[in-house]
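Only one chain is given next, in structure tokens, and it is the form predicted alone.
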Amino acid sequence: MIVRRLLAVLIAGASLGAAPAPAPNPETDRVAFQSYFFTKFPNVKHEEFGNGPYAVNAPMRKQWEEIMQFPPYEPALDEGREAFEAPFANGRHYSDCFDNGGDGIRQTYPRFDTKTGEIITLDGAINACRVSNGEKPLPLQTGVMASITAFMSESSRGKPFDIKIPADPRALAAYERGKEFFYARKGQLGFACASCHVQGAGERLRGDILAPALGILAAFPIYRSDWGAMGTIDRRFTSCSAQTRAVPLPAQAAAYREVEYFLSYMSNGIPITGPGTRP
């Protein structure tokens, strides 16, 4: 009852003859949202979400907090932060393209761009400060450019999502198709986003805790076990696509950036955590 009752809110979408649906209304949907995990899960701290599995599922968290000690990110922190010190070829810096200098500000990403009508999410703000300093873009998803995010996540740790939607209708019809992308469902298994991650949350797949779509990025980029090194959030994209039987899309396309929009301005509020790790 209670998912269909999200479902109905944040789905807009009116069937033949039906009368027309509301205008998008994003805080309404991050309302509905938001309530719908914090009653699915009424025992955790609202703060917690942004640890994913790990603030659902006590033996797992066990498990973390162990893991923690020495967290396995911490070369790539130590990698990030010296590409991120490093000045280019014109003696410029990434501290140069960026509101306080990069520090503390990966909260605030994705960000909707007025001049391009895009959304520039951290992974291609990075880039675009490097080639408007006459450097090669970075290859995505992993290396040196997760260790960059890392970085600059680890200088938000603790600082709330933040995102915004202006007034602009371009930037609501962004966040409207990444909702839109998150519920449709996909690939040979016919899975969305949200089967696992809304409906499925907390559950357990293949040996997994299925984490809660709230705050599902605040964590990133992680280290994962499976992978053996750090990824992006369109690495997880790619991965989450390639195990449902569906086409991944290339790095940085616009429907997953689109995706990145709606779930991080969804979780507004839920504290940055990155980086992180999961098995």
Second form
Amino acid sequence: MIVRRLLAVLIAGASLGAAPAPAPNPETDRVAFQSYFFTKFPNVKHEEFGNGPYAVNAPMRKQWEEIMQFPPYEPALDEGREAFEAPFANGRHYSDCFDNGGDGIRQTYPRFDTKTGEIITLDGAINACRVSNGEKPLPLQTGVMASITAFMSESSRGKPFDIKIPADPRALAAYERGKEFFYARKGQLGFACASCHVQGAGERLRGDILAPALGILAAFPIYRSDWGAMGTIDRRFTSCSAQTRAVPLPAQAAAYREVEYFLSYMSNGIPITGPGTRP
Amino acid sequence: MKTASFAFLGLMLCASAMAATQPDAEATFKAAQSEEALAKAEQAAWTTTETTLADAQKSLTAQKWDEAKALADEALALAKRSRAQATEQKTLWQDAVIR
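Beyond the form predicted alone, can we have the form predicted in complex with the partner chain?
What follows is the whole complex; the chain from before opens it.
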């Protein structure tokens, strides 16, 4: 009896005390997200957020401007153009798979695919194009995949991120899962993506300046000196996971595609700068 | 009566301080492995659990049962903590959202 009364009180208390989780609203999230960074870095021009650490650190920016006289991603751009223009064995081309022949569309990825209910990234779309034309998918972390995305990104330079979340509950759910992935603490060190790229943005971590989460994907793919090579978004996510001592997910895992969707939506309005170069 | 139970307790303590046996070490290793498999399925696994498990495996192969048991215990504890973190974060992440 007493137990039942106690339970009733507890349940009543819980439903009174805990405010219901607010209905997901990506646009409200985006406005709050962007104004957080605009306030945190009042001297950074909004369109500069696509330059990652260089947007928020003056000495690094100087170094970068020197490097950019001979951008280390140039060979990848050449390789990417060649690969993109070469026909598949069946005579068709990458350009047959994409809106506008693949020209100037990078800022519209990732997209929600209404057929499968899945998030499709540019890298995923490139491999889907290959497979539908009878070719093997490309490895996802570096190499030709990075070169093709470099070539496609360059044709989108200056075009602001334009990510759509269609009125489909599955799209909103994917967005929410991406948001959760970004804010949830993971790994033995208990860091969330947000710990380093929101709270820590602009701070130094070992040799690096932590990029702000706003515009954080605009420069991809990137050439990193410490990789000595180009890397895709998957490569970056994998190494960030490992830094928290979490076992990285496979490239293009649903959670990685969804966090990419979330981060890209948060960056709507920030121009594409890719391909990029990093120390 | 009292003496007897003390003697029993003493015996138990000795047993646990004594060298781990092969079955002990193997059973703990199995338990750690399956806990880590669950953590992986939940995408909650830690790299440290993986390396500790691999070390435990090496000690098993080398028939160092004490060392293997200790490492397997540690891996099991890590795998459990990683799963607890994931469960806890299912709601806690919301406190971190920029609003």
